[in-house]
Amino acid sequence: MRARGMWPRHAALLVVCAIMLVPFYWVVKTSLTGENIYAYPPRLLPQAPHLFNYVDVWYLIPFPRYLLNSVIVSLLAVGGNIVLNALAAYALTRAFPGRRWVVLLLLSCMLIPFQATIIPAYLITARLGLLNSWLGLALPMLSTIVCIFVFKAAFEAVPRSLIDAARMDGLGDLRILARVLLPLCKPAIATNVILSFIWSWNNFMWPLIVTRDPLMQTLPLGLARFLSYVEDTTGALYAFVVMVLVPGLAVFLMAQKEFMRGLTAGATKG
């Protein structure tokens, strides 16, 4: 009985997935294909799908150049917001003056937006020598404070015996944390690594400010300047559009279970 009563459920969340995952089937259809997207009656399906706008995206502009610098800033946010997160949330889970006015600042600081730091920030990455650099793309990426707290979150929920034991035998503060607790807050780290990884590999104003020389702008970059390259753009750009999207779908599917875990925890134990 409980069954027959879940399925209005199930037919809602049906439409909702249906309405959310066709405009992505018509980005892929309209790449394999270069249909005019205005075409009446629309096809359902595509007619003799091909490859060669994806050819074109590879060879027509500096693509793989794109692809790299995104990926090196990708990987750069992610190494720095799993280590310096969880540095900084090991240090608000432990007692100590003035710890309360600390995440209180942190929070406050989640209301300022980026746009209203940018000329600080370009400041300060003048002034290291790390315009158009990979380092200097991934700076501000190097640590959020959302994923701080889900850490904070992830580190509170392991008994205090474990830590307490793990002191016992001698360990220090780093090594508890690499040895204990990051071991058993995989979750936390998924919603960490996925999260970074979007937030850098989609980010646009940031590499535009940063960057001088056109084979260090990243993939956002270039999809915007994609139009000035070619004169046919339908189906080309959409090609290059899956391929933007499709890391990050990947990595996202790759740690779903993980990252609900963990930012499911985030939210219930702030």
Second form
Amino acid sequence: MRARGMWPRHAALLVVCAIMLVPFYWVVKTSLTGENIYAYPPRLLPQAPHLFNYVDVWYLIPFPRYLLNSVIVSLLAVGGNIVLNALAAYALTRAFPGRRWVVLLLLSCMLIPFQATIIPAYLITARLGLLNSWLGLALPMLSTIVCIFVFKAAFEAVPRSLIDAARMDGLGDLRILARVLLPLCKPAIATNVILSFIWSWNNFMWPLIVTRDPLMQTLPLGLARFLSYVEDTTGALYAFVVMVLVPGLAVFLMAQKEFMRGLTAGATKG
Amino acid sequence: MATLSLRRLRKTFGPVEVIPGVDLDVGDREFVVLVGPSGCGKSTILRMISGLEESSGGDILIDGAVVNQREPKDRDIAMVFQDYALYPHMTVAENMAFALRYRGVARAEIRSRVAHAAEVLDITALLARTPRQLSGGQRQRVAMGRAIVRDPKIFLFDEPLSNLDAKLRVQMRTEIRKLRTRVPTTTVYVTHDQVEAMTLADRIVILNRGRVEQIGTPEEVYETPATIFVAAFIGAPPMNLLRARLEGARVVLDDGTALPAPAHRHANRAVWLGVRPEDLVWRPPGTPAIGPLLHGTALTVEPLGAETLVLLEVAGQEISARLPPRSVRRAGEAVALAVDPARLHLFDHETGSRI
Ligand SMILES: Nc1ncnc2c1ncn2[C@@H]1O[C@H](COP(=O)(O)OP(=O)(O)O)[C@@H](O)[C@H]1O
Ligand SMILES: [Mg+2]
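Let me have the form predicted in complex with its partner chain next, following on from the form predicted on its own.
Let us now look at the entire complex, which starts with that chain.
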């Protein structure tokens, strides 16, 4: 009875999923054939698929180097987010004079678009001598206010008595954070990983500004550069897109179970 | 070996004075129970002793040394929390060993201490499980095990049994009693349940709105309650308190019934007359009257098997009495009750303190 009642819903969900996935399928299909995406009538299945486009991308531009840059910068950003956001969030769960004002300040800073702070950010990075370096590329993405609040909410959901018990057990603040809070807040960690990875992986504006050396460029910049190199872009371009997307998907798939739990935390608890 | 002393210990939260000043001395290996209604400041006192909460004034002394400024970990105190506060991401054994790992205790030593504590508490079979896989009673044992392995100077318990169902609570109470003899340690135990206090304590501290109403052995607080608050708090059902006047050596109720006063120092003043439900003796109708009697009408009758709880109206006020089974049968019956004048308590009408 129940299963029968469910199937229209499942069918509807399947249709929606399919619609969402069509553009992505089209990208993969085009990358394997290079056919005109506006061809009419459109072909559902790729004809004579091949991997030449991928080979082109790998050799035409220093793709491995861009990939390395992107990976390193994103790792820095992810690491920075976890460590710095967790520390900041932990501080915000403790009582200290002026805490309300700090929270307010952070919240209001969320309203400022990155573009508005890009010049001071550039000047600071330059002053630090970090232009054209991996650290410089990651610098403005090392901490994100939204993600601080993700941690803060998760920490506040941990029973107070657990932290008291840890203090009685002789742990200092850093160990309470590392040994008690973080292990209990894996969904918040996953959320931090995914969000900061995506933001850093897709970032275009900042790398464009702080890199001078083409060898320090990241994948999104490489994509732009690539477009100016290749004439018949279609197939190669789409191959490039797939190659940029795949690492992000991999990270998401690895962290998604915890991520989902983070997004729906509290929704199902009694 | 440890003693604990509180000297005029105070706590204010902002403008609210929660603890106006508590003095208490806990002797070595003594088991002291803080009892009082919820919100009276028991946990706050306990948290100040542990160091989790800073005091607003006064001193805390352990073995004669002032520890006000010491961090919780430097006070050598272990605490058992109401919700057990077990780390959900660790096994029972890891939970118990956790504190020792940060105190530089050698691995072999940790293992033997955990094994020993597990044996004392009969949880050896559970060591590899996580807290999620345990029942409430088992979690409670683990929480106590975590305190025991530390071998601290002082144990603090904050309502450790209040999350258990009634049957398990009685069972765990017995367990704690047994534990006391096997691991004798200076203990401060907090509860709102007077039965728990009476059965566990060497001495009871009765708190009301952050103030100490009385400190004494269970017998003392039961036999000679210092205030009407204590009188009404200790004992179930609580002591009956009747409006009355002390006139010379007699206590006169509103309806004119006169009873001999237990202490007759002060004449002519309004008092509360206290009498415990169990000190009222049923007089079957027709038995010759010996001494003064209270006459009343049964309002409700609860036969409990071994005894019958009767709520009666006496002198325009309600009192309860614990009578023998098959004494009073139904509501509306007239009941005569005898009372030993030595079992009467008198309290000042204004201040509520014992006369
Ligand atoms: N952190 C706090 N801030 C403000 N008031 C508090 C705080 N902790 C406790 N109180 C107040 O102090 C009083 C005593 O609380 P508590 O010690 O927890 O009582 P008990 O444990 O006896 O039930 C209560 O009225 C409570 O509202
Ligand atoms: Mg409490």
